[in-house]
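There is one chain below, alone, in structure tokens, taken in the form predicted on its own.
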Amino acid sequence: MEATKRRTPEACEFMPSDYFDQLKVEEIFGNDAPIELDLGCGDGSFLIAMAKQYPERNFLGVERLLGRVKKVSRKAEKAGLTNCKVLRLESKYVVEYLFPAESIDRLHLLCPDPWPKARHHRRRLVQQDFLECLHKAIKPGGEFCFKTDHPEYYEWVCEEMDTFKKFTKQEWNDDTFFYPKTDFQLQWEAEGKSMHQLRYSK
């Protein structure tokens, strides 16, 4: 039986050499600058525009769907930007298999999807075990970022993180730093739905 083909990544597109261990994390970029992780990054909007407004930082942007790692990863070289990695797997997967124990910088999470029935509050991310990993992952001093439109997943975040307890909730005005709107975001304000947002720190 002939062997199965690995896939020809996009130019921008981030395919680690082992799926099965830690990442080296300077291999990513090439460099040791702080890192940054958008989970479910969707249409690129978000990480292509922090890419651009941090330079001196790098930003990988995870998606599941071949179709979007493709447009994403398209974007980011027709941009030229040399700290803007997709990677194609499962959000959850990264955080707690492949980036090693203080290793990000900050990570996004911008309206996942709420699984609003309760029966399926189970898929939801944000749960403890999601967090263990999380936390570990996180540098010291370094920053998890959280948006949705739907209150009630938002309160179960809240409920979340204090039972966690340890991370320590910041402030975040609009003003706090430079801060792009997502595709889902936009498209949402514009149905009149407000955003709720939560950042907190390791």
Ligand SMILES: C[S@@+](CC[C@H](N)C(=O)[O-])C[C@H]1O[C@@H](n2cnc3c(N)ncnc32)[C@H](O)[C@@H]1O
Given for the second form:
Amino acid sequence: MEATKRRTPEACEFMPSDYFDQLKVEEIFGNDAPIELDLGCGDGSFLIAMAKQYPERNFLGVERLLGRVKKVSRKAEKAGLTNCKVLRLESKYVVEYLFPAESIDRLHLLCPDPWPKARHHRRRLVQQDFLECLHKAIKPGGEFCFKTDHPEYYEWVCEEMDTFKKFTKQEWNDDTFFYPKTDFQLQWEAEGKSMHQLRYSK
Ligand SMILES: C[S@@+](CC[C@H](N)C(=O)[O-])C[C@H]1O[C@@H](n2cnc3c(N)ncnc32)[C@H](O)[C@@H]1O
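What about the form predicted together with this ligand, after the form predicted on its own?
Now the complete complex, all chains and molecules, led by this one.
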């Protein structure tokens, strides 16, 4: 039987050597600098801007669409960034299986699909089982940042976090720290929608 060919990774794409084994986080960037994950990074503007602003930290975007992965990788390569990579994989799998316990410094979930129909709510990423995995993977003192334009998903996340109890809610204003707007946020604000944001620490 012919062996399955492995796709050649883009220049700034990270492909784990074994997708079924936990990562050694230092292998991603070749150092042990703090690492931040952007789940569903889209076209990567936020990820790239963060990597430029914080050269002493590492940024890994997670995105399932190949076209977007290629775009992010090209942007990071063009900007000459050595602290920014993108991983083509499903977000929950990355948090649940790939990252070891207490390995992530900050996790961003920005403008995720809100799955507005009631019968699709179970597809929402923020649920108790995801929060359990997230809590395990985040370092003590690490953070989870969430943004949505969808009022009902915002309420849902507030309730899930309240039920979960193990994270502590933190203040988050626009001047709390450097935090660029994502492509979707800019698009939605241009359409007159307002954003909701939440920040929690472990
Ligand atoms: C609404 S877009 C937001 C993109 C970006 N965060 C922003 O704010 O501009 C959601 C992104 O998440 C990706 N995505 C959705 N579900 C995913 C999953 N389960 N795993 C990885 N990426 C996912 C989509 O392909 C899309 O690029």
